[in-house]
Every structure is written in C-alpha cells, then in structure tokens.
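Take a look at this one chain, the form predicted alone, written out in structure tokens.
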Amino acid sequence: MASRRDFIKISALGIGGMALGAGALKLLAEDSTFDPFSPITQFSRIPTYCEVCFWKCAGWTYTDDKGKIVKVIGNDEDPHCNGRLCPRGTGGIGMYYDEDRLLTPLVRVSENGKQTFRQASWEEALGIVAENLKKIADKYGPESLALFKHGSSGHYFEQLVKAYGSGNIVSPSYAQCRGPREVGWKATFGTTVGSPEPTDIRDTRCLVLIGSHIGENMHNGQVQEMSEAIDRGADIITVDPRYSTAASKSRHWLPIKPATDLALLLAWIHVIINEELYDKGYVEQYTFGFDRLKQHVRRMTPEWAYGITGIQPKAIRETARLMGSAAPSVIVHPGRHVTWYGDDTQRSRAIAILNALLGSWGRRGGFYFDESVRLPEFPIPEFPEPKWDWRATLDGRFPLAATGISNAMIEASIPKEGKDSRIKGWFVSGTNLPLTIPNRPQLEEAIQALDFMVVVDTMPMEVTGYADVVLPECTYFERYDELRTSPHREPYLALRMPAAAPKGDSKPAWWIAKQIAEKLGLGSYFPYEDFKEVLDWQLKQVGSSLEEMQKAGVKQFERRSPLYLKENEPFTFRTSTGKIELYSKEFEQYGFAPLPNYTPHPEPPDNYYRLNYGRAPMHTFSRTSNNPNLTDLMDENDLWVNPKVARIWGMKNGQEVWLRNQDGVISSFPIKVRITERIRWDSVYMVHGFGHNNKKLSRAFGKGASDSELITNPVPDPIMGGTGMRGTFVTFLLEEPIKAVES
C-alpha cells in the first residue's frame, strides 16, 4: 500500500538535494578547522546554561579573538554544577560544530513519483506551516493540533499552540519517564518531586538507590554530592539487577530479580514497622493511615519477599536496619526514569511511604524544601479557551494524569472503527519520537494518518524524515532563551545568551514561533521584536537586569521560608487530610488501591531475556549520539550478557548479534556482546539512544542497536498513563537475519 508520508532519509538527497549552498558548506569547513595551537590574543566569556540534559547546568562559553567558540566551563556560582560540568556539558560544544546539523528549512515535495525534501526560504516554509495550520483550524478546529515538546524551545511553541486555540500539549518525558513518580509522591506528600530532585545528599547518612543510576545518568549536582557523602562515610544501598557504577560504590548491592522491586519495598516497610525502626514522633504528628499500613504489610516478611525477589531475608533486614539507624538523614531516592512495569505509580508510592516512615521528608540529610524565583510572565493576552483538550484523548482512562499522555495523543491521531481521528496535525519540537516513544508501529500509523506535520530540530533526527516541513533551530550556543528558574536550596536565576551568530540559516525557537504567530494573526501573543526585551523586563521585576545577568550569568536570591521542618513544627500537607497519606484517600476515591500491593509480572519465555536499558555518562537519550566530541567517548552501545548465558549460546566478547523480541521484531542493526558477571542471567542490558537509521547522522548511523525499536508492548499505568517499558523480552540471532532465514 502506498504511504501518505514516506520516511525520507535526508542523506539520500545528497548535497544538491539539500541545497545547502556553497556559503553554508564554507561556514562549516571554516568552523570545523579550529586550531587550538594558533595564537590567541584574547578570550571573551558569555553566560549560558547547558541544553544537553534537563539538569541545565550554568556555565561560561568562551570565544577567541576571531569569534569562534572554543570551550565551555561551569559557573562557580551555580548550585547545579558548582563550577564543574559533566562530560556532556563540556562536550556540548560539539552540537555547534557538528557538520551534520540542519542549516536550512526543508519542505516535502514529490519528484518523479518519489517524495523528497527541497530547500526553502524561511518565508516559504513558514508560509506553508501557517497555511496548513489555518486549514486544520478551519476544517476540524484548532484543538486538532497537538504539540510534542522537549527542552527549552518547547516553551515558545506551547505559547504559540495555546494562542492558536489548542490545549493538546504533550511532553513525552511525563508518560515515558517521570510521571508515575510525580503522581505517587503527590498522593503521599501533597506535592510532586520536581526537578532537580530536592535530595539532601550532601548531608545524608544513608542513600538508597532502587533503579536509580546516579553516576551513569550524570545528574551533575547529585553525583558531586554523592561523592562527598561517600567521603564522609555515608552508606549506599543499591538495588539493581546490574552491577552499576553506583553499585560499585555501595555498602550493599542487592541484585534483584527484575520486576519485583515493589515486593522488596513492602518487605522493607514490614521490617521498619515491626522492628519499630520508624520515626515515631514524625509518624504520629505528620502521617495518616499508619495502623492500616501496619496491618497491610503484616505478612509481607523478608521471607515472603525472598521467594519473589531472590534477595536473602538477612540482606533485606540488614539494609532496613541500616536505613532505620540513619533516619531521618536517609534518602530512598525517588528515581527519574520510573516507567517500568505498569504499576509504577504504586511502586513510587511505596518509595514515598518508606521515606515518610523514616521521617526524611523536610529533614536534613533527607529531602529539603526547595525554592525557585517567582518570575512574572511577560504580559500577553489571555489564551482562548479550547473546546476540548488532552483529557478528551484519554477516553476516561488515567484519571490522575496531570498532563497530556503521549501514547494517548498518538492513539487519538489514528482513525478507528469508522470514526475520524481527533488529532490532525502535529508540531514536534526537540523530541526524536521514533527513538522516544514505545510501540513504533503505532507511531508510524499515526504519522501516516496526519494531515500535516512540522518538526523543529537542530539535527536530522529520525523524526524529521516524516515531516512535511523541517525548520532548523540553532543550538543553545547561538540564542537567548527563557531564564532558568529551577528550584534548589536557594532560589537562583541563570541566563543563556548567544556566543555566536546562528550557523547557516538556522534560527532560535522564539523567532520561529513569533513568525508563525504573526502569519496566523496571533502576533499580539509575541509582543516584542527581540527576546532580550522579555528577559530584561522580567529581570527588572525581581530587582535585576539583563545587563547584570550578562556579566554574572547566575544570581542567587533570598529564601522565603526555612529549608527544613523545625522540630515538632505544625505543618499542613496539601493532601485531603492535611497529612502525609500513607493510606491514600485520593487513590481510594478513584477506585485504586490506597496501599500498594505487589502483583507478579510476566516472565520471559524460554531462551528469552528481559531487556533492561539505561544511560551512559557521556550521552543523553538519542540526541547526543552524533555529537563529534561525545562519540569520541562512546560511539556505540553494547549488550551486557551474563557468562552463563554466553556459554549456552556459544557467544564471545565483541561478537555481533541481532535481537528479536517476543513479538518477532528484529533490531535493524547488530550490537556487540559484552560478557560480564555484572548482569543477572535472566536479563540483558544496553545503553539507550543508539541504532539510528538516518544516514545523515554520519557518526551515529548503524552504530549499535535501538532499545526503543524493540519495545512494542508497553504496559500502561492505569492511574496516570505512564508507559511501562521493561516488559520486553529478547533472544539472540547469531547470524544476520536474512542469512538466518535463507538457511
């Protein structure tokens, strides 16, 4: 069947097809030949904050006397990094110099019966976008447009889409990463965890990591604080089927059977209650439902958990007692990427309950009360009220979802049972959906059904190959952005400003959104000529100025309230009872279990192994795997396989294998085997973000395998819609699949 929207491999067009032009090629050639040994008379430094990951560390970009960017270092005044950037941060400059960057608008056309891209001017490309958005609004209503966003640029397109009249705005990071954690903690403490997590690691006596890979996910400030805590003698407990970097620094490593974490948490709760290791005064004053919780876990002993998790009862008791002895200066880390098995909100609830019993919330060495600067919004008209929004796409499911669910929005883009789809157009900014969203066949079906799709990106990621229009965004080194207001121990602001002019014909997101708005007659929602006007106005409202921030980069403000609870201080939590709800009244109201229960999950079939995936310190998701600086550190992923499994299959270190999942999907590219005792026999492990299939990504194409490609059966969390992605099982193909079939 003919495809409405062919995936276009931009590289197949060649330089002529992309029509970069001699000027753009010359620019790349000049900038990529920086000589670090050439005489330099003067450096200039420009404030920035990093866009390589969500931690957004503040730093200084240095340019030489010819205006070329030469390095980026951390800002000493920034609590996110304390002057020290991680490998991603220092290597982020590779984004600027990457010769594979998008440098000109592209529009989809048909030539000789084949779909391809051609270069377009901004005026033409933006005109096509505006024309199609008008068509969608006129024919279906503005609500039929959905925005998928990630990163700083999403703010401007969210403003555009709201002004257009749509409330269908989705951040995949919610349903694919942190959403269950936020809902579980809000039901318990009345507030979400937020980002960065307010973990007082620098003062903790015991840090428990259950599926949280600090040191590999490179949450910079937490890594630094964990290192300091270890030096001061803090105990680390790591629960992981893999001997991770964090496990290697731990007093206890519990190599748990995958999918059984909730049983371990409940057994810990049992021990802490029944051995009276909990903080009695804190629990009595601040919590609701303790007696019900005690009754609930009465039979969830370490012996019960041993039969499920494989963790010895002695180890369960020892680690529970270690937590109790450190309380309240103990942290059971809430994690970040928590969408695992479909019961993830309840698992996050159990982690929150455990912290509550230990009295760590609002206590030194546990969780502090973070604060951010209350920055006023630049004055614009009120947004029109949509007739319907993302909640309608849930069809009554996931009642505690706090924002759009990406997979539900994708489903709403597919016609079903004779009914037309609700969503007709997608605006995608800063998120590579094919390597982000599980169940790729459903994603492609939705894309084929769309009337129009526009993608804004800095790189020719896979998602650009499906677009009708591709708009090239400049990198964070080349633009102003909104002020960073992330909460911390003290409120801070951080400024990002351009260190160089945008390369080629790329543009900042605020400019792109403003131009589209003006073509749609919505210019009043972007009432400025330059985004500097917004920044200066906001800063003056809080007693600063753009001029001051251009010099300082980071500014600290005074706290408005204490960092921790005072001893026996009256405190009202934002729950229905005003207390920490060990027994959740909200969950009970919606028909969900008010106390978490362990339920078994499917086991791998014979000769299949659970696919686990994670991060590497030098890469962020799939967005850095082509970065010339970071690929020097890691240019492909490998597959961790236990030696017992390797012997059964006759595999050797470095051997290339293909992976086939339980649904028959085979990895597009092979992956090299790494035989190691550091992974359980029932699992395999790979780093996420590799296996790119767009040849225009010259360093990333075909390097390693994609875990996302193999995740075809995500399990939805019934409470908030998170997509559990660790129920995938894989087996090995030792020969290239075509040859295997022929034999």
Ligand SMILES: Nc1nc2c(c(=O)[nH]1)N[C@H]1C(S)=C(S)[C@@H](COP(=O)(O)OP(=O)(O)OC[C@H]3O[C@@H](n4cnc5c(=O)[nH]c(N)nc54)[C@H](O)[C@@H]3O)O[C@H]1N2
Second form
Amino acid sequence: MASRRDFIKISALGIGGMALGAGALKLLAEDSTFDPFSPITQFSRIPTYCEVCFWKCAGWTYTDDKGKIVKVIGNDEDPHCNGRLCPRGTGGIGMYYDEDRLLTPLVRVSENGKQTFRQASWEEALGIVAENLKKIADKYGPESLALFKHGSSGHYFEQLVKAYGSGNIVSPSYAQCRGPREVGWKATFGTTVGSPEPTDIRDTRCLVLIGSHIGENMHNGQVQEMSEAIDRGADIITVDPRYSTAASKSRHWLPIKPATDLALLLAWIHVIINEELYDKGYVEQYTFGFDRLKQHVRRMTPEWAYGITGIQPKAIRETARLMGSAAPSVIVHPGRHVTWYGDDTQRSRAIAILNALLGSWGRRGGFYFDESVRLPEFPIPEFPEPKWDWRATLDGRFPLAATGISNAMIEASIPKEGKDSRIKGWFVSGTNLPLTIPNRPQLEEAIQALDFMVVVDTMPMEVTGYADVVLPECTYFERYDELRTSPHREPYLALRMPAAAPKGDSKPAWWIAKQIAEKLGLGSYFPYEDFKEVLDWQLKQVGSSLEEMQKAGVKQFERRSPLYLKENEPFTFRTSTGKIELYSKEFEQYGFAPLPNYTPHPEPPDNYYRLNYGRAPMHTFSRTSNNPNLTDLMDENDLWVNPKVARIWGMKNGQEVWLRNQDGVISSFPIKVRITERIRWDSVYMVHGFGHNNKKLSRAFGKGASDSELITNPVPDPIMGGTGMRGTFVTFLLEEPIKAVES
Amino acid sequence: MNEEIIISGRNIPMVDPHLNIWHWPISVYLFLGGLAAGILFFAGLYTILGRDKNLPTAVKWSTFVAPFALVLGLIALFVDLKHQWYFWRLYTTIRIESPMSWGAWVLLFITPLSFVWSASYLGELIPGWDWKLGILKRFDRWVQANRLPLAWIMAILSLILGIYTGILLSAFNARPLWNTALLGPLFLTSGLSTGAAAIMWMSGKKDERQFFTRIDLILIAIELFFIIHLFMGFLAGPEVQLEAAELFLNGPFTLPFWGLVVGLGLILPAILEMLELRGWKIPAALPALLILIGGLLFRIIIVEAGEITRYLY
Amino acid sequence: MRYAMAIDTKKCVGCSDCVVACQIENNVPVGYCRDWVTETVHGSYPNLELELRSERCNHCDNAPCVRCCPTGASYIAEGGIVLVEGDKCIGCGACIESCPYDARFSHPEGYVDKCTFCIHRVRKGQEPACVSACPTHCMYFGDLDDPASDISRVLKNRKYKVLAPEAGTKPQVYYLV
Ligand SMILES: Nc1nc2c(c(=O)[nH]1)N[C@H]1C(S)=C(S)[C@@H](COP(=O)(O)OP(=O)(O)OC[C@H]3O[C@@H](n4cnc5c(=O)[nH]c(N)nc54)[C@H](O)[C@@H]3O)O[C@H]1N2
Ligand SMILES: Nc1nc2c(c(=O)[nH]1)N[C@H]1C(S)=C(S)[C@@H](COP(=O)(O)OP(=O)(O)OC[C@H]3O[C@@H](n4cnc5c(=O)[nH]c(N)nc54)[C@H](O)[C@@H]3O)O[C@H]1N2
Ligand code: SF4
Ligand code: SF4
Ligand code: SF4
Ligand code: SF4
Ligand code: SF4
Ligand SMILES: [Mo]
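Could you present the same protein in the form predicted together with the ligand, rather than the form predicted alone shown above?
Then the entire complex follows, led off by the chain already shown.
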C-alpha cells in the first residue's frame, strides 16, 4: 500500500535543477588559463559569517570583476576564526554552486496514484502553506503545529510560529547534542556552557578531552587554540576509545573502554581529593557539598576504575596529578555532542565537578566569563500565549529539559491507543531530520500521521522528500540574516550580507516567514519591507549602523565585567545555594542522584560491535555531503575495523559490507572497510552524515552508510531527555542483503 | 600494522592510485625507434665497411622499413602527448639535460635521412624507376655520390637514437624500476637485436641471413646477461628496488616477463637460430617475429611496471 | 632568495583546508589537486603513532622535472620556485614521470600543472593560499636566505625531515617532527 506521504526520491523536481545543471561547476573550472599567476585581480569583498556549522566564523566573500563569487576567507578581526576558516568554511562556496540546489518551490501532487513533486510559484506554494496552517489552527488549535529548526533560518520561523500561537519549537542541538552538558553545568555552576564554549585553551597548561575530538570536530576557534596550546607545550590528555587525531597529539591518551567514562571521572575526583590536588581556597570559598563528595568517592579508587575502564591505575593517578599541578589553568572540556549513553547529564556533572575542584571555572587557562553584545529586539507585538507547549509533550518526563525534546515532539505526533496525536503539522527548516534524529521508524510513523508538513531547505535533502510543500531558501551567500551576537572573550557583532542575488527562485528565510505571516494575517509581526531595516535599527541602538558593518563585517564592543574571577573575589553563582554545587540540590529535589554515579551499560553481544561515530574535519553532518568542493576531499565515509576483527571476518581493505543492528535494521547502502589500528576490537567507527538516499543529491546518493539509520534504540536521559545514541551494536553482512521490494 | 593513506580524497586521473601517464603508444614508439635505429645502424655500418655487395638487405632493402617505423613511432608519440598542438615547442629550444629533447632533435634529422637513404635505392629496387623532376634527379645523384659521409652521419645518429630510446626511461630516477644504468644498454641491445631480426627476416641470401643470425645470437646473449644483472642489482638495492623486482619475481609481471619476453622473445628464438645455423630448416620469419614481438612486449611491460614503482616516504 | 615551506606535523590535524583553499584559489578543476594530505599510522592498538602531512611539490633544489623537460616549459623561477609555463608544455609527461613525489598532474586542458608556491600571491607579499588558510597555523612559508624569516627560525629551533631524501632531489618542503 502506498502511504499518503511517500518519501519522494526521484521526481519532477528534476526540471528546475536540471535546467541550471552542471553549469556552475564548469564555470569554476573554465577560467583556468596557462597563467599560473592567477588571472583574477579585481576583487570586491562582502562581509558574511559562515553557515556550514554553528561556530559562525565571520569572513569575507570575494567576488570578481564580473560579480561572480570566487572565494570566502576569514575576517582577521573575528575572534571565532582569526582570519582563517576551517575546510568546510573555505569550501562553503560549494553550497552556493551546488547544481543540485533547490531553486523553486515544490508541491506534492498525486499522478496516476504515484506521488511526486510539481514546481510551483511562490504565490501558490505559500498559499497552500497558509491554508493548511489555518486549517490546523481551526481544527486543533495553533499549538498543534511544531517547528523543527536549526541554523539561522530558525529565528524567522520561530517568530512566525510563536505569532501563530505555538510554543512547540525544537532543535536537534539540544536533545541530540549539547543538552545534557548544559543541564549538568547549570546544576553545578548555575550557568550553561553555551556556544562557542568559553574554554581558555589558548592559555591553558592542561587540556583534558573526554571524547571531544577536536581536530576532527573542526570548531574553528578551538582547533586554533589547541594548536597554540601545543606550541606552548601544554599537556593534552585525551580519553577516547578510538585513537583520534587529538589523541595522537596528546601527552596521555587513555584508550578507555566505551561507556565507562563516569568511572574514570569519579576515580580522578577520588585522586584529586585524596591527594589534595584540588584548589583549596577556591573549593572552600565557592563550592557547596565538598564533604559529601569526598565521602561519595571514597571507594572509587583508580584500582576500582581500572576494572571498569581498562585504564591503568598508574595512568589515572599520573593524569590526575598533571591536572592538579596545572590547576587552575586546566580545562576538563565539557564536550559538545554529549548524548551518548543516557546518563550523560550525570557524566557532564562529573566533568563540571572536576573542573570545580581544579578551580578552573572563571580562571585564566580554564574557563573565562564570556560576554556578548546586548542587542535590543526589533519591536513587534506580544506573542499570543499558547494553551500548552512542548512541556506537555514530555508527559511528565525529563523535568530538567530546558527546551523541546525532538523525539518527544515526534512521539506526540503519533496517535496512540484511540487517542489522537497532539501534534498535527510540522514546519521544518534547516534540519535534515532523517539523518539527524535517532529512531527513524518512529520518525516515519509520525510523519505518516501528520496532516501537513512544510520543509524549508537549500538542498533536496531527505527531509524534503516527506514534505507536502518544499520551500527553497537561498544560501548564506545570498541573503541578510540576523547579526551574530555569540559571546566571546570580548563582545562582538558580525554581519552577514548577500554577495550575489539568490539563484533561481530561492529566497531568504526572513522573506518566506514574512510572506506566510501576511497570508495568515500576522503581518504585524514582520513590520518591515526588508530585513536590512531591522539590522540597521538594531545596530543604531548600539551605536553602529548597517553602513559601518557592511564595511567592517565585525565590530568589537567593550566588556562590561572582568574576564576572570579576581583573587578571592566574592561571587554568587546562580544556583540555589549561590555556590558551585558539587552536591546538586536541584537534582536532589527532582529525585535524581545529587552526586554522579557510575552505572554499567549494555555491551555488544557476540559477533556484534559497538557503533561509534564522529566527525570528519571536512564535513558537517549531512549538509555538506553533496558539496562539490568538499566531496572532492571526501565523498563517502568508511567503516573503521580493527585488524583483529577484519581477520576473524576475512575482510579486506576497501571491501564493501552492509551493517545490521541489534534490532535487525540493515544499512541501505554498503560501506567500505578501512582496516586500522585506530579503532578497538569491540567497536567500529564511521563518520556521521553519509548514506544519503535521495537520488537528487547527485554526488551524495548512496555514498557510504548512515549511522542515523542504524541508531534505532536511543537511550533517553531521564533528567533532560537527551537521546543516548552510542548504545548501537552492529554486525557485518559481507554479501548484499536481499531487500524487500519497494512498494 | 602500518597504514599509509591519503585522506584528502586525492584521486587524480592518470596519477592515482599509481602513475599511468604513459600508455602503450610510448612503448610502441620506443620499440619502433629502437627497430629503426638498429636497421639504420647496420646499414650505415656496413656501408662504411664497404659490404653493401654481400649484405644488400642490411644496407639497402631493410632500410625501407626505417622511415615507416620512424613516422609511425612519431605518430604514436604524438598520440600520447596531452597538449599536442604545442608539439612545435620541442623545436624552439635545445635542452642538453633532457633525453626527450635529444630524441626530438635526432628524429628531426634521422627521419628525413632515412627517407633519403632508402629512396636512393629505389632505382635499384624498381628497374626503370624515374624521379621525373629534375631537382629530384639531381638530389638523387648527389646522395649516390656522398653515400659514405651520409653513412657515417646515419650510423652516428642511429646510435644516438638507439641510446636515447634506451636511456629515456633510465633517466627517471623517480621510478625505481627504471633507475638503473643497465636499462639503457639493455634497450640499445634489444633495439639492435630487433633490427638484426628484421634484416634476417627480409634477407633472401642465405649467407647474409646466417651472418645476421650470428649477430642476433650475440645480441640475445648480451641481453640475457644484462637482464640477469639488472635483477641482481635490484635485489642488492634499496627497498624500493626490491619492491620493483618483486613485481617481476613474484608479482603481476612474473609470467608476462619471464614467459613471454625472456622465454618466447629471447630464449626460444635463440634456440631456433642456433638450430638454423646447424642446418635445420627453420622458417626465417619465425625467430624474427618472436624477437620483434618480444621486443615490443618488453617495452610495454617495462613502461607499465616502472610507473607502478615509486619512492616510499 | 630561497623560498621554502615548513609544516609542523605536531600541529597539523589533517583537516585538508590547505587542499580546498588551494583548489579554490588556483582554479584547480574538481577532481584534481595541487596538494594533498597523508596519514600514516604505526604500531598496534593502543600503542600507536600517527603522522599527518600536507604534501605538495617540494620545489626541489635539484629538480629532475626541470631537467627532463624537453621544451623548457618547466623552469625555475625566482627563489627556486619550480613552475610550468602552460603554453610551452607539450604534455609529454616526462616531468610527471621524473617526480618522486607524484606532485605533478596533467591538467584536463593538456598541460602539466602543479603547486606554484602561489607565486602570484608571494609576489604581492602575501602567503600562499594554503598557508594563509591553515587553521592550525602549522605551515610556515618564507625565505631561507633571510635568517629573520619565520621559516628560518622554525627550522633552526626544531627537528625536521624532508621526504625521500634518497631520491636526491633536495626538497624544499620541510616537515617539523
Ligand atoms: N547519528 C547521528 N545523529 C546526529 C549526530 C551524530 O553525530 N550522529 N549529531 C547530532 C548533532 S551534535 C547535531 S548538532 C545535529 C545536527 O543536525 P542538523 O542541523 O539537522 O544537521 P544536518 O544534517 O547538517 O542538516 C542541516 C539541514 O539544513 C539544511 N541547510 C543548510 N543550510 C541551510 C540554510 O541556510 N537554510 C535552510 N533553510 N536550510 C539549510 C541542509 O541542507 C540540511 O538539510 O545532529 C545530531 N544528530
Ligand atoms: N568537522 C566538523 N566539526 C564539527 C561538526 C561537524 O559536523 N563537522 N559538528 C559540530 C557539532 S554541532 C558538535 S556537537 C561537535 C561534536 O564534536 P564532539 O563533541 O567532539 O563529538 P563527540 O561525538 O562527543 O565525540 C566523538 C568522539 O567521541 C569518541 N567516543 C565514542 N564513544 C566514547 C566513549 O564512550 N567515551 C569517550 N571518552 N569517547 C567516546 C569517539 O571515538 C570520537 O572520537 O562537533 C562540532 N564540530
Ligand atoms: S568552524 Fe568552519 S564551518 Fe564552522 S562556521 Fe567556522 S568556518 Fe564555518
Ligand atoms: S590546513 Fe593545516 S592543519 Fe589542515 S591539513 Fe592542511 S596543513 Fe594540516
Ligand atoms: S617535487 Fe617533483 S615536481 Fe616538484 S620540483 Fe621536485 S621533482 Fe619537480
Ligand atoms: S609535460 Fe610539459 S612541462 Fe612536463 S616535461 Fe613535458 S613539456 Fe615539460
Ligand atoms: S602554495 Fe599555493 S599552489 Fe602550492 S599547494 Fe599551497 S595553495 Fe596550492
Ligand atoms: Mo551538535
């Protein structure tokens, strides 16, 4: 039976894309001449900040004398990048030139019983969107619309959805990314970590990375500062079951058994307390619950941890002493993608506690107090108060969740035992849900049950295949966006402005949101003709102007308070006790362990291996896997397999295998084996973001395998709803599995 | 386990995963160049030695092959150029250190010379041949009159050509298989041997054929000697050359090289030639063809295998 | 003047920004590259060593590619930079065969192409594109004859190696180890 919302892989979508076709890339190549002394001499530069990941480096887009975008480089004045983009940022222009881009609105139609997309005018597509949103509001109330968003475009649709009357707004950057860390940190220090992380790596004497694979995780400023730290001879300690790039640069690599980090952290705390390596003045003045902590870790010796983690007690002591001797100029990195095993908030707590003992929070070489520019909001009317919001979708679970939980929102879209679902419509922008959210069967079930789904994207990513209407956004090279206000050592603003007109019929998100709002009679929430007006108004409130920013790209402002704690400075933390809570009152109140504990996690059964995943420095999730410049660097992921395992299975380098997980889900595509000592014998490893199954992605389709597709049993973090994704076990299929015929 | 991989996705056509810039036309070119060099060398040599009477095939008839071989060889070379219409750039400079440049210039002179040389025997070959045009007649007379100095020039140029086709590859230090002083003499010998084989085949005179059979046997013996020393050198050499030798001793080229080139292309014809000298009736074409095919295969294999071998670092 | 490059393998993370920056700056067609990154792993888990290296033409002091070029298309420009003049090149491939580093390739248009040390930028006083993009600042470029240059200083203070020294090409890209 054909379901109502067939995933549309190949479709009429072609025509528009084809028409523009191969041209763009050829152009890039065609300029080549015999002259090795680069032909282009007349450049203009236009400020932007990068949208290839969420570090948001400010840069300059260069155009040649014909106005063609030729390159993008970092802005020297910007502290996020110090004039140097990462490979993804440098290759970001591929996003603009990608000939597979979405260039016209598409609407789902049924032709001879087959569903396909038809190109539509903006007027028609927006009309369909507005009509359906109205229907949902009338039938179920506006609360039944959920917004899934990530990246810059999210802001405008958040405004739209709130004006419409819904508070059901979620981002994958919470429950699939840094949520547990923010909750763990807030419980401890009274403040979240935020982005960019205020790690003072540049000046640190000791950097401890727990899983955090900086160097592969290319968050630019961190990578740069880690390199500076190496130059300065800082000690790096890396805890990772895989020999990561960072591990290879470390003085100590602790090849931990996966899923046992909490035991190591507790043992470190044990040593640091027992050998009195902690910062006594700091602990006494600023922390709460030291004695209880001391009591708690009394038996958690390195010998105890050795049995769990496989790390030699000697190495545990040595590294603890190294941290102690560097303190407070030490960073036990909070990590970023921390939704691993479902007890991630507790692991983050342990990391926070360790930092507190070492006195690194608010100290030079530890964590600085970041600051951002306080930019007034452009005046718009008050949003209506929704009758219920994302909290209702949690059904009393995850009491410390600070925002919506994507999987809970998805669950709430599925009708259950005679009960209708709460969520009836989805608005999706800038997030490729099928390759982002664990538990794809659940996702697909939810989508099938929806009344309406609209997706805004720049590319024909998988998520667009499920939509009723697809709206093409132009890329970040072709639009104004909100000012970047992210915090840093000094407060900064950065401007993004268009370097070229939008290709085809693509439009900026602010324009799309405004049009829909007007059709819904909510135009007063977008009281401007052009987003430029908002930027200029905001900039004028802080003593600058759009004109100034168009020339400079970034602007530095004065700090309002000191970067670090002063010696013995009285300081009130925003916790219930006003102190750094080694012992969490908040957790206690909610019935969670106020001091972190190690609990064992399931282990792979025979012939199964733990599916480990991570980043490749030249790609961002699934969004770059079709980028012509970046696929040139890496066009598929491979499966890291330990030589011992390869021998058992008789696998050869480069051989294609399929993977089957513990729930019997088989990867859609094969993945090539890389036999390497860099991975343990109990795990396999792949880079996240590959294994695309939308044929419209001409370079990415069928290249490599998708980790997301295999993660079908996320372990929820009871505290805040994070989805632990590293409990997946896979086995190899050496021959192509026979698949059920597609209906 | 040691791993060495490129992680930035490099996969350049004709360079990765291993070099494949030169294809069979280059081997054909080297083969035809060597063959022409052999023929012209013998023609020049025996003209100088005044043996044109009893070695007519060597001095006269076989040389008709040379211009065709050279032109075909040049076409093959041209086919494998990637920027063909800049070909003339070869003749805007002389690069003393570049064997290619030497080759280009030698060919510029020896190709017309080979035409002139063989054309001057057209009259003998085709009774009643008439050059028609006065200028051609005069030129033909001039050639006949200056045959000896021309023979000297031809012998010297053909020797340079022969050496060039040999050292062309060995000049490339970067390819461990080619990086040996023995490869030049080996190619030169092989070129002379193919030349001798061609003469053997074309000659209708028994004594001339036997004479060149003897020459060829000596050349084959020298070749085998060089080949053995080549591999002894490799086995005593650095790791990269050991790896190069591996390709031939226990690798993809073992059978083609030892079976086809050495067995069918050198040893078998040598046996046939010896039997012929002992008075057996062997068709002249058989050993000659084996040697010619062997010579071509030899070049194809060495070019291809050489491109696989590389420095490790 | 002797231009050279030094790359700190202790800092390089193998991100390949140097590669994509070069491709974009120099209009290198998709599918080709003038520089590339290698990874070598030694040992067995968990006793491992990893080296990451950004590689390119070494602008050899004793450049076989220049010697073997029959047309003079390959030549040595100021500061020892080895260049190819496209409209002198016949595409014979001799230089490609002669390079022990496989640093040259046949451009789809027929002529041979390779790293130019970004001479067009260097002449303007800028750093090569790869050097100026590298987020870890692990690449140094400059004049070896100037003892005050970054590269002279870094080579004075650090241990280094070159690739395949036994090939006798005297490479001028140094790897700090
Ligand atoms: N299996 C697995 N799942 C994961 C992770 C993992 O490592 N493994 N990582 C998790 C983490 S840490 C995070 S933060 C999330 C990230 O999750 P996502 O942000 O969903 O990641 P992407 O796959 O990059 O999807 C981005 C989508 O935005 C689109 N896009 C790009 N630019 C624009 C734009 O300018 N406008 C609009 N409208 N759309 C744009 C892209 O085409 C793509 O469809 O994934 C999480 N999920
Ligand atoms: N190039 C690139 N950089 C990126 C991104 C990108 O897409 N591409 N995305 C950005 C985003 S949004 C995020 S959230 C970050 C994520 O980057 P990180 O926070 O660094 O990512 P993690 O997934 O936490 O870490 C992955 C590492 O954890 C190791 N690991 C796996 N299991 C365990 C375990 O049980 N214990 C320990 N100690 N380690 C383990 C893996 O071997 C791998 O090396 O990256 C950011 N930077
Ligand atoms: S870290 Fe890289 S991808 Fe992310 S914003 Fe900066 S340049 Fe762009
Ligand atoms: S850009 Fe720098 S860090 Fe990245 S691979 Fe190149 S040399 Fe290494
Ligand atoms: S690295 Fe290769 S191409 Fe570059 S100068 Fe040396 S031999 Fe020539
Ligand atoms: S390919 Fe071009 S540059 Fe290279 S040797 Fe031949 S003519 Fe010279
Ligand atoms: S110096 Fe210039 S040409 Fe050479 S690799 Fe770097 S960017 Fe490319
Ligand atoms: Mo993330």
